[in-house]
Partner chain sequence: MGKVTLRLENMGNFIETLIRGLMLGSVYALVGMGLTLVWGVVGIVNIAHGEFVMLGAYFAFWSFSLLHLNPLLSVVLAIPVFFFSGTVIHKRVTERLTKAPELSALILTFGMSILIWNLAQFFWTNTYRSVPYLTGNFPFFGLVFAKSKTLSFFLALSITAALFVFLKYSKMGKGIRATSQNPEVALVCGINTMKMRAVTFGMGIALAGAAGAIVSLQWVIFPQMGASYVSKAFAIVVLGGLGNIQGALAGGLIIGVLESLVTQYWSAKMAQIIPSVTLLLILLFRPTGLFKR
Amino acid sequence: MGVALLMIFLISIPFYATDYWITLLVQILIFTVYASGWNLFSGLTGYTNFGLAWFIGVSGYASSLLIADYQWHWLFAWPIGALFISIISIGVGVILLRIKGVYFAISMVALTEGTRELFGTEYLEPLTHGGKGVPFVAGISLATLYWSVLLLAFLTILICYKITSSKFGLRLIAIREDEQAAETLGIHTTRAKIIAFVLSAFLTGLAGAIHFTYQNYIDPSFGFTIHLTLTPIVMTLFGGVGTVFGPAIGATLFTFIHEILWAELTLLYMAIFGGILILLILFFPQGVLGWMKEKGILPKIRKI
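Give just the one chain, in the form predicted alone, as a structure.
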């Protein structure tokens, strides 16, 4: 009942809220999907993915080019962009998920930076427009954009809930705790990691397609910026790594705190925000939800 009332409230927001609040909520919902998508793979398997911007940028480019150069409707361009990055991520996962730890993290950073440089070169300029970027107008209203990303955020959280509480989720957690022991128990660890990796790519890629439609622009430096990788990770740490609702809570708190500090303390907000992050790491290393579970406020179950 409470979930239904919350959804009714969220769906009705564009009918009475100002454009500022709708825009702020769009940003929160997009980063909720980014953080949840990152957490679905990295939070459950323990493989830190520092290449989330690669998922977002490649999908964003694919969908943006379809809209700008081929006049595709956004409704079809978005899923095509997400499917495109999902297919590519299968091959990348087969290669890179055989290495572990810091080597995997560095490989994803290198892949992201290499793709950014490649998309900005003259060799791909006929396709990607090079460093000039791709400006376009998708012809979607702010309210429709909001409802679209709200639906995606809801489905993403639902998928994360189903996976975390499933046998497949247990296999991913077993990989995180001890991959070698998981293999001895008969878990096909490489296959499980690739499935989670591809699913993470699809969800974040779809959010990326919506994100750049909202911005009406994409270029290599914007599409593959490190901000799109680090911010969702910090949001997940804020809410709780490996939890279902932690990324959504982290995205909401992070965005509101950032917005308030930026509006009230423009010259000092980055320093203050950095201090808040340090305090969070010191006193809430498991995030908000992790702390609440540790204190007994919430039950210690995977479904939260």
Contents of the next structure:
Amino acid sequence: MGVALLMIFLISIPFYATDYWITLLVQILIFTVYASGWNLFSGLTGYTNFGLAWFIGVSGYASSLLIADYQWHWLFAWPIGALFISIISIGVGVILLRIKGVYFAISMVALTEGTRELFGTEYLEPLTHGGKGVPFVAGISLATLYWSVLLLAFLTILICYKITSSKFGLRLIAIREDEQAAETLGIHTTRAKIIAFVLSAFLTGLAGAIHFTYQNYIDPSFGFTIHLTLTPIVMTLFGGVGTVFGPAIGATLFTFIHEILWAELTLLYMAIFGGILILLILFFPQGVLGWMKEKGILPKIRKI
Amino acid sequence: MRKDGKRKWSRRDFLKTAGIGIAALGMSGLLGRRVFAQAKSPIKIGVAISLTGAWAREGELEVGGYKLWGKIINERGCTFGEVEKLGCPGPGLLGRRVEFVVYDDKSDPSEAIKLIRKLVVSDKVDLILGPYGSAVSNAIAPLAEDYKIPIITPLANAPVIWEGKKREWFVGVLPPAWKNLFGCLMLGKEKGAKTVAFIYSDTAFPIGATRPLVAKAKEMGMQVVLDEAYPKETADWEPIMSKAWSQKPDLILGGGYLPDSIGLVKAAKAVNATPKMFGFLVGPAIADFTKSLKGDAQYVTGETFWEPFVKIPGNLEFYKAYLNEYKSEPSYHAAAGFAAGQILERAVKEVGNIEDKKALRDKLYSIKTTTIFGEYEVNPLGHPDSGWQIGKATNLIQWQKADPKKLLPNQVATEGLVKQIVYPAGSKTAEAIYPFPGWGK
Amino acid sequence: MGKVTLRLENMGNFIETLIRGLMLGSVYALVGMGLTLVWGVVGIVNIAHGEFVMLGAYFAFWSFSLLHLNPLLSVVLAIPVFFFSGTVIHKRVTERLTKAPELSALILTFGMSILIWNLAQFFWTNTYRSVPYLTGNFPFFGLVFAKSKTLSFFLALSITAALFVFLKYSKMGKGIRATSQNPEVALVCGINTMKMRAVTFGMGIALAGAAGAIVSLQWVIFPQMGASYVSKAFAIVVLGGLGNIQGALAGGLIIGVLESLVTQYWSAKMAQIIPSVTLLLILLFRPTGLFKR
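Now that the form predicted alone has been shown, please provide the structure of the form predicted in complex with its partner chain.
Full assembly next; the chain just shown is listed first.
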């Protein structure tokens, strides 16, 4: 009931809110998908994905190029971008998911950096336009963009909810707790990891395609910026790793904080952002929401 | 795309609400910026430009030009040269004060996109003047179309911005980028150069300025021994210069912006590269180039679009006003910024208001005028390259030893060197020195 | 794209390129050795490592432009200054991370990285700067080398040699090696492992700072320069084997030479991909690094 009311409220927003508010909500929703997408794989399996920007950038590039150079309609370009990254992720997952712990995180950073450089080289330039960047107009109204990303965010949270309460979700958690033990129990860990990885790639990729359509521009350093990896992780940590609504709450709170900091302290906001990260790890390692639950400020609910 | 609802919750309202909770962050900033009502509301002009980062110096000069234009308009209602003929009706543009809202894009196109959105959506500026450079202009050009607000970008000329793009809200002031160093090729050919190496930063403008020359050099019968874009994050130009020099070309052309040109000259000296001529983009026209390199700047060539000693109506007044305001030498970047203001001034005066953005846009696409910077005329609406500058000419300068007895009026020596226009023949102030005699000679 | 082909008459150029690569690699090695020490001994993956390189570079820049200090002196001074700052940072902040999960250390040092470069940008702006100390070249048996790079090379080698001597012969160096090999046994043997970790963290930061001061002699510097060093440093650490100082030295030289050769004989942009590709290949095929410990 509460959810339905919230949805009706969110759907109706473009009819009376100003552009400023819609823009802000678009950002919140996009980052909700990024954070939930990251959480879906890393929060459940314990494999820290430091290459979320790779999902976002590759899919963003694919869809932006389809719109800019091949005059595709955005409605078709977006899913193609997301499918493209999902298919590549299968191969990458098979190869890289053998690497464990911090090395996996670093290998994903290397993959992102390498792809960023690769997209700028003379070999891919005829396709990607290299360092010149790709500016484009997709001809989509802000309201339509908002509804699209709202739908995506809703589906993402629904998928996360279904998965965490499914057997598949339990398998992923078993991998996080003890991968070898899970294997001996007969869980096909590699397959489970890859499915989660690819699903995460698809959802974040779709959001990435929408993100760059909204930005009207993509270039290698913009499309693969480390902030696209970092911000969703911080949001998830803020809201609570491995929870269904944590990423969404983290994304909302963080976007507001970011917006206020950026508007009033344009030059210092990133520094403050870094400072918040440090404090978060030092004092609230279980997330702010987790800490509030522990202190009894919020009611305790089942933690998955 | 824009939707106006009944509930006018502006971002300022939101910030106020949020600011109560977060008093430490917000309040002073919010109150401090309130503008008190005047007889007529001011015209707010938004600028998102590089004040820090790789393009900081160029951006600073450009915004200096904007602000000087605004100041003079606010004092006497018109600026210098041809626009004066439209009359000087007293303080302000159409009697309204001109105010600037300036943000720093940190030399980052993605930051500029956010800032342009902020200028339009939150600051509700009336007009926008362009950023520095082709990379940022290229990134924000779609926003002009999206918000239906005309933007004049004085310092961008990469083909990628206009070529076949049918831009309807975005006009340029600079001639096409390939003309920047074209003079080097022409001079080289005249003097018998046979080989040329191109090394340039991997961003929109250097690519647009250099790549077309590769084909032109081949047409002229020269051999292109190297054509390579280096990463824009490059902090050390020695490897790429060494690579270019290992081919012993007659001409080494390219670069990117001010840091590139300084770094490339240093690198050339470090690897003892002695081609017959160096031609680098952007940097050589700025006095900082020679202040930083001292004697090593001698004989280096680069493009210019304006010099204080060029005779154009109003130029002298601009030059004096600039020196008076900033106590330092302007470069073509400052003049272009000022000229963008003058173009806006003419269009606004001819249209008679600033609310009719479409009429203003149509005017910007159709007028032909002369500013202190030179001719202004863009491809009209409907042309495949609409908005691209076609009226303005490009000159090539070379740093040469200053002879105090032979200086032109307003020609200023820096570290004992002066800029001389060496191409084209019609605007020449001195003969090009060719070949390069070697380091320290 | 224009390629430079390797021919016999170009041998001089090849040797120049090779030596230039070694010079470049010696600075990378300093950064890499710092990272591998901190990672291997302290157990913290310091993503902010590159930011200390940046701070070292600005240290030299400001000493030069405000105090007119000779940059050579700044390199020497940077070592104690950064060592001390490093131990303080460890005591105050990172010490708590030694028992925390790896992700926590990654995120915290990431936050540190963002905090540092943004503060640098806020206070010193994004403008490109350089230390105009040594320009020009000198001939050497028919080859030509930049004066600034050659000086940097010898500085980097001296610091590396000093580090090796310290680790091999000093009591503290032995303690650090023991802590790195087996902290429990080291503790039982009466080594104050907590102190060793603080000292090592300080040494890692000092190496980064010294590398930064050296970098300022030859390249332009700006607040975001750290990012390119940290990605190279990761490749070097993985190449040399975690915690392996000699391995990091070799790894640094390899990356430097590869970058120089690829720029010369292939393209400057392909050279930028080397660290990422090296890192991925090593992780996949030889996760313990190229060298045996």
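Take the two forms, find the largest set of C-alpha atoms that superpose within 1.5 Å, and that set is the rigid core. Residue numbers count along the first chain shown, from 1. All figures in this text were calculated on a predicted structure; none of them were measured in a lab.
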key: Shift of residue 25 between the two forms at or above 2 Å (CA, core fit)   = no
